[in-house]
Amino acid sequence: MSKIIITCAITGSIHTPSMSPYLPITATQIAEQSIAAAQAGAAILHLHARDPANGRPSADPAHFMAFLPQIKQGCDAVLNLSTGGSATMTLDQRLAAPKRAAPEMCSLNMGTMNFALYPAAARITDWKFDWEKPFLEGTDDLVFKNTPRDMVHILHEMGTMRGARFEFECYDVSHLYMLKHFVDRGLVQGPLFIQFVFGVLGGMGPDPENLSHMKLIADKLFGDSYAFSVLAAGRHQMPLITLSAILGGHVRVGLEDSLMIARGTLARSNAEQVEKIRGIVEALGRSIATPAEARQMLHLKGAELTAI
């Protein structure tokens, strides 16, 4: 098996500050946790921004640029910026910071979908900020929009114009066929880095059978021109990504995906999750990829060609 890439998703736009005191929301917190995660073994850092005043997901390029240079100076990890942002943002808002930073990698959600977070609101009684509860409860009527036209626009702006490669986020088997459509049109070239996403209400359930099926279909559609990674929400994080490592895939951890380190125990940092999965995959006999090795495996342009 090839070396395993550990991606760490530092903060995301799903969890809110009331869910964990360890969720990084300021530029300093995001930078410090990112650098620590890289030191623990993460080759790729998947990044969103927050408004430091209240922890709300932010698309403001200034909020991104408050921590991106710090991270670049503090470690050699690949910086991967979200183009998904939050389902409440417009496409132009979601792309504002990635266009400004011209990173080596961007995420790309491969379809429009329901993105339901509202069950989490029922588990919280002590709210830190007034935006959190309405934000979560309102997702029972929220659609994340990424039409084929939107995806072509992202591929052009970030790929063709700025040389970024993509973490193709696939929440369902239909997303694999959409990606194949873009490959057939010549808009996407391998090697592909596909992130199978499990456990988000509106996408695939976190069942091992679904992982097996996603790999089966991806093998059929893309042959040896792709690599897959797995992320799973909440308590399903470690079991599903361990299965990914066993099957020859890569793994993603981070407080964007799960706030926990074990049942009933909050993770105190992103690095803690990186250290845990590193121990698991090394015990399985796999070696972790360095940032330089990840760049070579994914054909990235290099940090020196970014605008960070």
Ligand code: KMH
Second form
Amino acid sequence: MSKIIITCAITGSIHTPSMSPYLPITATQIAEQSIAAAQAGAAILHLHARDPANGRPSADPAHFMAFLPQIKQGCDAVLNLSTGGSATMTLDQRLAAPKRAAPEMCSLNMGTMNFALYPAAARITDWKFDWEKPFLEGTDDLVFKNTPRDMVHILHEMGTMRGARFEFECYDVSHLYMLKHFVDRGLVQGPLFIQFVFGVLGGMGPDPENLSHMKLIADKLFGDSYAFSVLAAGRHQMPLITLSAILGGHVRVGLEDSLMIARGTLARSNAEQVEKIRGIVEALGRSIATPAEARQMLHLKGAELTAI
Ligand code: KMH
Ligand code: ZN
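The block above covers the form predicted on its own; next, return the form predicted together with the named molecule.
And the full complex, kicking off with our chain again.
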């Protein structure tokens, strides 16, 4: 059995500062939590930026460049930049920082969809910042736009022009067929790294049967030219990623996906979640991949060829 890659998604653009005091916001917080997550065993760090003044998701390259060099100096992990950003951003905004940084990896969301965060707003009573409530509530009428043209643009700008490879975010079985379409057009080459995403309202639910089905169809479409990883939102995070490890997949943790470490207990850091899944992986008799092993498995260009 090959080694398991732990990706840690440090802050994302889903959770807001009122939900957890441990959610990293400033460049220093994002850098410190990223380096600690890498030291705990994360081979890949999936990164978004926030405005340090109020924690709002930010697409500003300056906000990214305030922490990317610090992280690169502090650890050897693969830096993976989101091209999804937030559904409130335009595609040009979403691509500004990835184009500037030319990272080894970036995300690619495989379809237009709903991305409904509004149920979370109903659970919050004390808001830290004015932007949070309308940001979450507005997702009842927001489209996360990822048309074929958008995806081809990202493949060209990040893959062809900058040598990045992709974390293909698939929230539904339909997204696997879209990915296969790009493989058939020669726009995407293996080895593919497909992230199966569970528990986003608008995507597939966190049922184990969905994971079996995603694997079945991906096996059929991509054979041995792909690897899968799993992320699951909220309390489904650890159970679903454990199942991924059992089924031969990789795992993603991080405060982007869940703020909790156990039922009713907030995670105090990203590293805490990395340590937990590392313990589970090792208890299953498996070992985790180093950043160098992840680079080899995913055919990455190397940190020296980025603009970070
Ligand atoms: N937020 C996750 C559900 C992206 O950044 O491109 C998926 C994600 C998307 O990480
Ligand atoms: Zn993300």
